[in-house]
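In structure tokens, one chain follows: the form predicted on its own.
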Amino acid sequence: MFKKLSLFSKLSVLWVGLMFFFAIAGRLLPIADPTEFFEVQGAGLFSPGHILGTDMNGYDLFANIVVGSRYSLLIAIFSVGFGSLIGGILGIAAGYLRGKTDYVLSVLFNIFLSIPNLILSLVLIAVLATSSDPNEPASETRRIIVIIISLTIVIIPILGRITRGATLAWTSSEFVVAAKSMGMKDMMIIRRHIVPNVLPSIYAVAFLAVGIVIVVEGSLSLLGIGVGNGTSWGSMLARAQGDLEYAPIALFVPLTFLGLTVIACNQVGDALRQRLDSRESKL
């Protein structure tokens, strides 16, 4: 599959598998301590030791890029896989149960919808991850766990969507009606005839979907209520916006990074869907 894809698809694919590369081995490059200051601050690209730069607190923009996508593509991976093995677990059911089932289900997904990713993510958020003493900030781990649960519910009306439409267009297929003319239980056509069709229209949508997830999440950051400290490649942006003028490559680094990566999702996700249609033009 890999060798029949454009040029850009092959790109975007080499770049994804670099960003979880990054994610998943990252610990294990020579590469500096994030957290450590160096005496070199706003240093530029290809600096001696700093391939990267560093911003104006003297952190290694490489190293925190590497941290970064570890943290990045952990709350995109879980909030997308959560919110399409629930997202796709309701659109099937609405699909092929129709009646009243899909008409509550599909209620309920125009209803979240309705409401802007960001604006729901804030209120989950801000009640769900504020601490009891005002004093005292929420702990990280907390603020990680409402940002993956309020993106996974923005998450899961797409994929519902999504997978409620595919099952429909399946369900009316011969080989599942000639299979219920035949006596199978509903669950085991659901497992063997509806799943195994619905789960390519999944991973299309879902590439689509860490995109989004990585801009919102950036996007939370910048307000100052996502992920801190610099762990995330939307905290490194929020750090860093009040040092355009001194140092720049802080800000235009990440927003490189975090740019190419949603670009390279998108493009995948979009091959995944072209080659979907191709497949299904021929049955």
Partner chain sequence: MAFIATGPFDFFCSWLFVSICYRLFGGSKLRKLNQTLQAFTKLVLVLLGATFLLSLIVRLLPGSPADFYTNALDEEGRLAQIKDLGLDRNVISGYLHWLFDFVRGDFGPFFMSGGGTRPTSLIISQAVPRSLLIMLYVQVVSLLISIPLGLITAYRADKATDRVISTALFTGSAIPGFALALALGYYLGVRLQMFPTIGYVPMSEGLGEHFKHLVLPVISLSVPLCASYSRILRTEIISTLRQDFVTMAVSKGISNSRVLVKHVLRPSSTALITTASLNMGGLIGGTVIIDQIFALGGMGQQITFAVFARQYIALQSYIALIAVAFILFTVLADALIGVVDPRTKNRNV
Given for the second form:
Amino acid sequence: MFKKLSLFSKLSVLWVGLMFFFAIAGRLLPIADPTEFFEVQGAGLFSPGHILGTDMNGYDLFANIVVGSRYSLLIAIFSVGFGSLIGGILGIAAGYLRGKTDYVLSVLFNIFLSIPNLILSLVLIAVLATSSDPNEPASETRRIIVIIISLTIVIIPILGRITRGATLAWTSSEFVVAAKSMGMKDMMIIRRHIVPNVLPSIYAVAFLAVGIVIVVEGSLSLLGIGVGNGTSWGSMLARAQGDLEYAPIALFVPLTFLGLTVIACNQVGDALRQRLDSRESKL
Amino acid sequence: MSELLKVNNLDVRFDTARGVLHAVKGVSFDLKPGESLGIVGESGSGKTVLSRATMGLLTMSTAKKSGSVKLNDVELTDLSRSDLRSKWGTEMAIVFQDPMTALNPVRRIGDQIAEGPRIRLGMSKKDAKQRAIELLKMVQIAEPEKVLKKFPLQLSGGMRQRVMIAIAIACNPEILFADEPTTALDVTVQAQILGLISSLRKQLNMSLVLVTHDLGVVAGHTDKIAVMYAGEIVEMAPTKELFSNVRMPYTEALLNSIPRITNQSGIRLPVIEGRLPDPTLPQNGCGFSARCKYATEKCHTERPQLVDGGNGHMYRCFFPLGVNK
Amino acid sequence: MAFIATGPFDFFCSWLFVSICYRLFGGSKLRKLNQTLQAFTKLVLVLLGATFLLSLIVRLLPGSPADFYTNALDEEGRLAQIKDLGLDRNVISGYLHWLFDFVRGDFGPFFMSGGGTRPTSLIISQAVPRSLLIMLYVQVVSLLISIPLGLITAYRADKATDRVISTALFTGSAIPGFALALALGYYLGVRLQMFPTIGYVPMSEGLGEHFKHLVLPVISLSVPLCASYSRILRTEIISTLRQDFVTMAVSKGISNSRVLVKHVLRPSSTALITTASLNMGGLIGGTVIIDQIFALGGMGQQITFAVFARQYIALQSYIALIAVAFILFTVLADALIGVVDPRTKNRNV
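Could I have the structure of this protein in the form predicted together with the partner chain, to go alongside the form predicted on its own above?
What follows is the whole complex; the chain from before opens it.
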């Protein structure tokens, strides 16, 4: 299956794989301590000892990228995972049951979708991550959980609407009508006929959603309400933004990694979708 | 009289995922000014591809064309795309099978008819509109001024096909290709449309290539008939000659499958058993041999050539009907 | 409604009016009216839902706005102020009060630190025209670039030209807008000093400066849009090119470019119109980051500020306005699609 992919798709798969490797085993790699201040500040690419250079604080950028991938990807995977699961279930329910359920769920999806996703997550995070004493910032774990929850809420209606559409199409297909006419139970039809057919489109969109979430996380960090303190790519951006004139590299390194990962995720999603498309059209 | 259109050994292949699809196999025919030719064959026999390839309308990059098409002694296959384009509309025009899909759904009827005269004949906007009204009258549409402003969706199937004919004859073409012009229509409308095409042909002194799967359709409207099977012409003759002396077993089978008023009710129409050979596979023997009730060993192994049986009657069969050897 | 006097919004309002009239009275059938009403109910439901949801969420913000903005006053003054501002109401009654005010064009108070308020509509009247203008520029630029790109890539589908442009577009669609904004801001703004990187200059203070200040934000917002628009258009055009009516148009002997523009573009543009309209709401309020990076003072920046400063009544009004805009543009797009593609009018929805 891998062999059939285009070169661009292959590279994308490899890149996503590498990032996952960083996220899982990053700390075991022989990298510098991401929190250590080095003497060289704002060193360029390929400086001795610092392959991607250092920022104005003297932090090693490569070490920070590797460690930062953990939170960036963790947040993306958890929120997209939960979001797809809940959105998928709701979407199937809306598309299969139709009628009132569909009406209520569609209105709900549209309510969430009518609020731009960054603003929605901004408000949610502001609500959830603020402790009652404004002077004491919330703990890091709590912030991550809050970000994941907020982004999950953002993802649910996106996935929900797409799943609903796909389910609607499959529910009216002949084999489902046939199964219904033979008295098959609804749960059985959903499990046997709907889920296997809808799942591929959920996968494809989920990859795109990973890209969206990584971008939103970066945006949130730039606004100052991300994970904080250089522990994700977004927060690296936020930290480097102020030193732009002195150490642009500190900005461009995380920007490149973030951009490439988003592109790779989109490409993988696109390749998945195209495979599905061709399968449908050839039948 | 010299020939208006001369098609010689025209051959079309498509590169497909399943291999090379040989759609048209060395077809030759010619057409005099004002003459009409019916091309008959079942679906998949290559008749539509033949008509489009003759016009040069096959644009797919997978299509490979060889042979010669001469219009007024100009070799069309050598022409550049833009030279070829200058022949379309003014010298050759085409009427498609389904007017629903062949009329642009988002443009008004008037614009679609006037486009040809305006762009190709350089008419002014006003003249082109006048021409459009005139054309709509020619194709017997009532209240042409109203129809001009409508969208295809607002017309009935028969009306749409009339509009399409109006578009095709808008620039006075010398040849009209009609590709199954009545297949998508109701039976009652079919006869009207065929009648219209025939009368327009006489009125405008056009040549006509009428492509259809229905022998009954071509019978009253064409001077000669070519029967196609699996990408080849298997029988070609003047219309009267063909119907009185059928030579090819395939044509006979086609004729037998037409319902007749004299048929006893309750009788099953004879159908042609089997199906067309796979056009991606190379063929030994006669293409129809597998379905032919007269087929012998020779038919399966040797390819018959198109032979002239006199009276302009050509057929591709070792054992033609009504001829004793 | 102070801000309605501003140019573009005026224009959009009359456009809305025309389109609603069109929808209501264009088709004479009762079924059509019924459909329109149903769709309208759904939109109103969405609007109410979105604002109520927000008021609910914002209510959960720890530390009430009352504490935040009245702590400088003594106890008596504080209570008076709270009552005055209606901060003692419960969620439902508070929401209904807000809704009633909002419908009448009163967008509620904006609390000043240390007590006192000023009307939110003042802020809105400054921010909305900016955001609308930026949105307009971005949409115009994106459409102007993406339509020819879509045509070229579809016409030359799978040839070298298409591959190169399509790959570039794919990459472009995946680059986050803020990445572009930061990179462009650094190179063109800081390094080359070609464009200012901060602030907004209204048209009245010089057209040249106005555009100069908007070049970088508009580019940053347009590139991802361009990319996705061209891709959508390409897909649609490729499927239109397979239609019989295209062969029919070709057989008239007219040039390929005329076929593409006159026969292919229009029936292929419905998806593009829908997408563009869906982006409108997002472009007005969702450009939070770009607004912030270039300090444009548009709705995005105001929203961020309102979130951090717990201006929940103002926030509710902002979001409601954006949701209204979102819905408005959806209706407009529907009307436009009806004009562009008569097929959709007869489709049973």
